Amino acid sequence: MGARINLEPYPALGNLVNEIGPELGGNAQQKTYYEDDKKLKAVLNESNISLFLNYHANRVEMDGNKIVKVIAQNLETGEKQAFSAPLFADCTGDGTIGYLAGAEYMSGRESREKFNEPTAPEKADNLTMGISVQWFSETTEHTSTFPNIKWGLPWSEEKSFAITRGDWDWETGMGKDMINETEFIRDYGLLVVYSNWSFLKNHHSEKEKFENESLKWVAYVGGKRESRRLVGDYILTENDLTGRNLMPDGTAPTSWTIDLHYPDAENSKQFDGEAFRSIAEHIKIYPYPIPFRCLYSKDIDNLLMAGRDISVSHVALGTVRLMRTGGMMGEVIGMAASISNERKAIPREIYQNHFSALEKLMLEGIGNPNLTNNQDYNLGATLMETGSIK
């Protein structure tokens, strides 16, 4: 749940996102540390919420540029449902919505002529950051064995990590098609995981050091940070973030550093290639909102959207891509959800015409503004101060 929250300009965003949020933080913890309850009870306690679990969108119905219908069907049952609505929001991460419904999208790197962003490299690619298969194991009283895998991937003492957790740098399938590809890249990430345990508690020089050590859980979802980028009125940028080239259409603050994975030079040597480690780069930035005109899709008129799939060049997606700066966009768009039913907008329109209804939303907020702020464990990189921050 990185990232901060109650920034200004508009210090009550956040507040909902801090309701749903975990007391503790940190990466691969014991699961009580996560509170997945607290937001399903949330969802369950609005009685103007309608949830469907489990269901996948795989279709949209257009009349021009506006979808009618999203269908959805039931990965347990294969039963699908047809989803019909004035305004649709794109929360999928992969920008899936979108896609089906014809939106322009980037993804890869872009040039850095492109953007003329100075991190950017020379030529465009499709390496992106990569996905996190983290795991957790726990001490013991007793000792615990774990079976000597024939199935694993070759391994020796230079190869192994001698640790009792994977974190966020245990990430893998930077350059593959973080779209066609997420199942393989999970599997591999499952592969390592298991080879490495495997290693430590019968093959180390120093297994005695985990004979107490037992996994208690592994990541069987993958934690994706990069796939399509969908494109809107306005794309944020580098050199908006670092320059702070402000736009009079700012919304939720991000506040993390960019930070842009890459592959472990080393570990991609080790395995041929298959790196399943990463590096991060940080650069400081001050708190930048975001522009709502990233908020919406530029092709599809009653398109809205949040979280990593927002209009964004790959390295400002270094930034915006935490989980509390994708919340506070999820309150954004509710609120700018509420402005088009009420005044029949379309979202461009909504940036045209009624933005300062939607800036009064921002400044009054939702969600309980007397709870306490819980952010303080995960405040983000290097972040540059600046006097306005609580």
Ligand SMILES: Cc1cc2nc3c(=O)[nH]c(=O)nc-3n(C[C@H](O)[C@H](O)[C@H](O)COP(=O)(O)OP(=O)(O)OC[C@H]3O[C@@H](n4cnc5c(N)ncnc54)[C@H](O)[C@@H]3O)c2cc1C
The other form holds:
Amino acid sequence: MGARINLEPYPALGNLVNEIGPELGGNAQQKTYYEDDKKLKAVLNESNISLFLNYHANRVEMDGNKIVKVIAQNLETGEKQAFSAPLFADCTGDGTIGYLAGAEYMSGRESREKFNEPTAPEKADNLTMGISVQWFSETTEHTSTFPNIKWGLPWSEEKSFAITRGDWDWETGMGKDMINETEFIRDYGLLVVYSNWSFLKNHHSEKEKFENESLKWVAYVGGKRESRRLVGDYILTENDLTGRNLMPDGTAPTSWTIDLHYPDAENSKQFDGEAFRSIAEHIKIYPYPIPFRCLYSKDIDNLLMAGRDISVSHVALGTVRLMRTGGMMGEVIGMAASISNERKAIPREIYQNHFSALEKLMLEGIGNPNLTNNQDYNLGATLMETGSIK
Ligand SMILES: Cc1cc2nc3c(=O)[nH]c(=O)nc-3n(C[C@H](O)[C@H](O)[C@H](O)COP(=O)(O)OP(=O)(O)OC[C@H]3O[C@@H](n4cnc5c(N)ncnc54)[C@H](O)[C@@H]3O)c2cc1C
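With the form predicted alone already on screen, would you show the form predicted in complex with this ligand?
Time for the whole complex; same chain goes first.
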């Protein structure tokens, strides 16, 4: 996982992320790398959490600007379940709860003029970062074969990638509709993995190098980076981050570079505009505390957000989309929910009237503060020195 936790001005933020997060990092690795059991155990041990796995929220009921119920359907049994609550959090990545409730959202890239961002394109467009279908092979003692598939894409030595693992840059769907074309994008991701692997095993000039490689895992869930961003009372932009335009309602610091992905031009040319390889461009920033106003919807009175669907421009998403940063946002909105419950205040009122209470909780933190933070920081994209950011 990239991005830092335990940073000024709220060094206790991230303790919970650290407690449940994996020790190791890296994409497309064996499942033991991700320690999902540890996360599940932590949730099951928490008496205040009721866990509903495999339920997909697909409807909301409203009372004016408030959500009163979220209705979700079990993906295996089809059973429907209604959830009533005074407050909801949209952590769906796709901003689905906000969308169903009628909240304003943004998608694609904003024009340069819209937020005066140097990195934005002159004209708005629908380019987003893509979906990755990751994969890896394992080296075995015996040789193995792979079918010479007839349903794959036309492949050649020039088009092939003689590799044993599809990392983050095995990425596709940029420019497609990340909500309505998700399955097409995922299926294309699968198609190129199998087309390439079949070519390596059956036709490549160095195919003997792959004789003892066996395709071990291909993700059937595409990893998404970007879709809807719900609009809050504040929209974080590139200039806030690079110009250190600090806000009075700063919360969890975002610390990764502004890391934006684009289709690899050569790969795009070879595959008629359907690139499945990407490049990343990085802009370094100092850690920047994300304003609380980016973590609730401007339109829906009782809707908080955390993760990649918060209120940021496309460019600013490049840094806040990191897992540990999103995890800290989760800590913050959990704290905000407790204040909301105690003081009968909607999120906007926490910003207006109760922000000092949230500050106090952010300083105290939750989770075990005594664990060492032994996760490395994905040093590929190094951070500018932090100094004091208060
Ligand atoms: C290949 C790849 C490599 C990456 N590498 C890194 C890295 O090294 N370090 C890093 O920090 N970040 C990395 N990122 C970015 C990071 O993983 C994402 O930005 C981050 O996971 C976004 O988290 P999220 O919880 O906001 O959204 P998501 O990860 O999209 O999670 C949303 C969750 O909500 C669930 N959900 C969605 N809709 C509904 C619904 N209607 N009802 C119920 N549940 C729903 C989904 O099933 C999912 O579990 C990578 C991303 C990709 C794709």
